[in-house]
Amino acid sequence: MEEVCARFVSQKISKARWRPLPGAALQPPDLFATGSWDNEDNRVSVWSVGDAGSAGLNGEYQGEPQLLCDIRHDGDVMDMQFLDQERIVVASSTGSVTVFRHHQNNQTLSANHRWENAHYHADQYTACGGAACTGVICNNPEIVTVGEDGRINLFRADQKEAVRTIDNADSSTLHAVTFLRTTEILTVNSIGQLKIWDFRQQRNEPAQIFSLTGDRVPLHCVDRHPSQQHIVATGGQDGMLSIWDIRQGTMPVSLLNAHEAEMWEVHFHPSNPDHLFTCSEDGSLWHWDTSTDVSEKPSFLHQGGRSTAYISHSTINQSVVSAWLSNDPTKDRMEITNLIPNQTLSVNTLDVLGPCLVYGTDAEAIYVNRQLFA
């Protein structure tokens, strides 16, 4: 049974994000958005994954993702996040941040609000001064952006001006940001540092700084464990996966060999965080599984997709009891599966929600796997 549907879209895809489900929804996600980069005409697009009921004669899922609507976007899409069911916040290489609204009644997208030059190098008002906005994270109505200019902005969806700006938050490029709590964010930068910022504090200094030892390897991506907020995963230029416990020490608790090139995104599964997903410039997308009984699991991959490696947890500096940090002997190995057996060009983005995975590549294609845990 073929589980992955591909759609060739004639654009390099830089970001893909599932639309969040309403609070009590039990159904799998049905809509996702993508953004493109390195094209003459970049676009933000909204897709439907089609009707799950439209199975073919052999029971296989039929129907590639269907384009519902799209809109032109100035510059490369550097990051994007759904603010709510209808609004998508998009970060641009031009330095602007745009809120697009998806009108579901007539399937159109419109620019709802834009913060021009949210990020800039020399002068906010010169034409050539734009600095790429590299990361955005939302906690409705709040939106935090970071950029090449080392600046952090806190916006509110309904306000024209920034609520708070930390101008020289970092002397190097900030690549990504995530919320730790409603008032705290975590940023990663191009010299291998994590910094915690507390918006309750008036001073423009990080509350805490963590860093990779030795080489200052640029960090490209970060995600926080959905239920244990002290556990954070990062990935960077060397393809390594780093797991951090921000309650203790200033270094990662584990460094795991992962991809052969830059890791572009890392995501804990939002409701099943024993599962983590990473994607890379080397054309691979890995599923890391720390759930207890690895040995008895059936394969949930289409044939040819399985390449499993076991990592002994005993080599890792252990501290607190979590599947990611545990020294429980029943959890002494981790299963890693490459979900893309035939690697091609860079896998730039992934997102996971419920049983569904979406990812996008430089091969001008988007892929949807609707049965991660079949």
The other form holds:
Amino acid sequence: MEEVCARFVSQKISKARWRPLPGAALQPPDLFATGSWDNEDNRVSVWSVGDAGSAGLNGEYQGEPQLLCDIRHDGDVMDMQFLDQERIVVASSTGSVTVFRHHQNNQTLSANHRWENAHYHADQYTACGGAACTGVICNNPEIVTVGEDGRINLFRADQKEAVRTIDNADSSTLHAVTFLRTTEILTVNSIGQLKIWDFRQQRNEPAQIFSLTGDRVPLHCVDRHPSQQHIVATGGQDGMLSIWDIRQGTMPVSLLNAHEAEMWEVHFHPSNPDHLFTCSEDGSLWHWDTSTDVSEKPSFLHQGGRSTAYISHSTINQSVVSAWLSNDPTKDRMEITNLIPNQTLSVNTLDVLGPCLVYGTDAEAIYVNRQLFA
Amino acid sequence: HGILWGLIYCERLESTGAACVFVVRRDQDIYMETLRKLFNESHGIFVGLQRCEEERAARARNAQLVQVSKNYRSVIRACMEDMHQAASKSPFVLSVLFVSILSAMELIWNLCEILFVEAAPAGPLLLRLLDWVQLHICDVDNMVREVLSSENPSKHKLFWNVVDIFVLQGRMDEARHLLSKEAIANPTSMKMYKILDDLMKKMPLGNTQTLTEMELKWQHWHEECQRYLQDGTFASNSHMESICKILLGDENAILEKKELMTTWYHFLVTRLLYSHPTVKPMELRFYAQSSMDMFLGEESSPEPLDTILMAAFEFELHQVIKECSVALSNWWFVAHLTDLLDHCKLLQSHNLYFGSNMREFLLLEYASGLFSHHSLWQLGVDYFDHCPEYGRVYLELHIERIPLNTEQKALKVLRICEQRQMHEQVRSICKIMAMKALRNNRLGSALSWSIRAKDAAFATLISDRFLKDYCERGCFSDLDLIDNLGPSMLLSDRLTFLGKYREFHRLYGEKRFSEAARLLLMLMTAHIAPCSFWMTLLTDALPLLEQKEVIFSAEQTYELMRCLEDLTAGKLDRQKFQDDDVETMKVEMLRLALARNLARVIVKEGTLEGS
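Please move on to the form predicted in complex with its partner chain, as the form predicted on its own is already shown.
Below is the whole assembly, all chains and molecules, this chain first.
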């Protein structure tokens, strides 16, 4: 935790994303992109965090993130995803979706392709303002976007027109989208619903709808467990973290009282899914750790890798039981840590990859922690 | 852009002659970037100061506040660094001005830290002032580097200048080090050098001893220097002699080195070092005034910076703040400095005549400036929070004027209002967003905003829209919304009706006719349905009445008939037969269907009794 590097960047950061690592790379990520919001001149920027260097050297200030290049962006950056090693897809508050290319040789960014009116309000003449594109998710070469207009778009990176559009998929704003399987997506909206959409089906109806019990609090973010695809986590406007098992029921399996304000992003750690990270408008970033005591697990079942199976304490017969679905909080300890000592303004975004965490705030600063599990 | 202009619209603070006013028309983004960093970092320090637990022990509290002051200063210095770097990239002439303004701010702040925050007592006071002077007269370093890096330092033309400046700044070790080079190069002056070196080594610089001890030692040392001077030990070397005179605090000798000291406050500190090292804080004012007079002489008059520093030496806090406000026209500096001084409990509750005190006044001005910026308004919120008298009112007024271009921004503003129980603003913002959503035909979004504001009236409006759509199209739009209203259904009667009505349709679709019938009737008899909708409900009852199986009981049929009569009676009074034929036909059909149903049900109910 001591290894957090901060840098004030004179722009409010709305999104930060690590560049994905190629294949089975073992080294930690060294490059991330950010997007800003609320500026007259918003920017998409690419930063490097220097080499991981000698792991043995303590206190060596590997230094702040260095700006490699940036480019002007029209409208607030609402969401951002790396399509591949070089291309970044950015969703804008103007309703357009842009693919930027990062040229490694001369360290520049250029706009590769843009879908100008991916999201808009139906009747352009009586429409009151534009519709922001609120979420984007990629699975090369497919790109799915959702927006304030309740529309879902499926694009292909090389095609000018949308492959498929579901108009009026939702009567409220769609806040976030993620892939469930290669042909299915999950969306969350502002009336507390989690919906599964299957692109193989021709009809424009969700395959399944899940709702929160009680008040229909808007849901702002969603993420799926990396290896156990039936486990989904969502974050709500009241800061509540909900865990869903989409194989059964239409209600969340557990509700965890977390933040005091909107939860903006939730992420399972891609290689250590016992760890979950959430960030919120209240200025905190929480690390949820459900990995059980080290001493109780045989060593080869430790974190990392794709196997998250371990034996639960009580019944040896239950083979694969994830701590996330456990209904008994006393059985499996969950450690929750706030990673921010002096919280002030909102933490809008976070991303985790390997041992590295990056997060951005409304206090116009970016923070990088390269020793997350130290 | 008010903040940027405020920072640069000022008079030049350097004493280069006539003061001039710089008014800049266009703001350079590059400077705004650096300033934003300053505003954000200082915001963090400000909030930390307001929130931190006050240490009970005075000394610990003092240390706490000094640390805060140092943090502010390091932020100013970082800003200077960035400006400097930015200036090297852009040839704009303002860069020099910016850096010099920031430098002046740091100079003033540093002095205030020494005199007010740390409140250094006699003894340490002089040491702090020496550090202060050393830190801020940086032309020296270039000269020093030049001399030290030359082949033969003692032969360098600036050699004695450097030695002098070291002496003037009390940097004895460095002066001695240089002098040793001269001694090596010039063996004839070895004897003189040894004595001077010895004197410099023995000079007492109090830190660890008590004041009286210090004074005694110093007196002793002073006399020794005096003897050597009077003996003519240094007579053959004018440089060394002048150094000795300086050591003795000879004002004329010190003044001769005016060019090296460059400022009157440097002169002041040197003077104090060599004549009154145990000066008490309250005595500073006398020396300050006389130093300035002696240094500036007849030709020049004090610059704004000089006036500010003088006010500080005179311990006139309010004067310092006032002069800074005028000279800088920059609320950032005075707001944060005043707040810090207020935490040191140094500002009496000197109420300005419109009620708030000076600290609050300055913070309000600064925060208002932040609100004029498209992005920095978020920082302003925390400043208003810590203005007990008028902060809330200011916040209420400013927050309503923030343009809400995206839902995300609206959510952030809403959260700020909710956290502070600003219910009016919550309602107002939700209404605006709900209206926008409604105009864009995003009924679900509109409902979501009404729920947030607990706005029953708006929920009713939205439900009416849904119902209107249904009447026009014959089917519901946005079923995913209506089917999943949950507890929010209770927000307004109309919304409840909508939910229940949809449930009726669902029951009918699932062929649960008797339940559907019961629900339909209940909607009318319990007056959940608005009167305008009764016709539609009755029409919905038609298929149920026409079913092969009898669904409505006699009781229920009588109820339905009563409803129909109520409906038509009401209409008769007003609309006579203005209704189109469809309406009259509907009524006729209903009457017929109800009568038929009644007939069947009486028979059925009569028959049942028998078996």
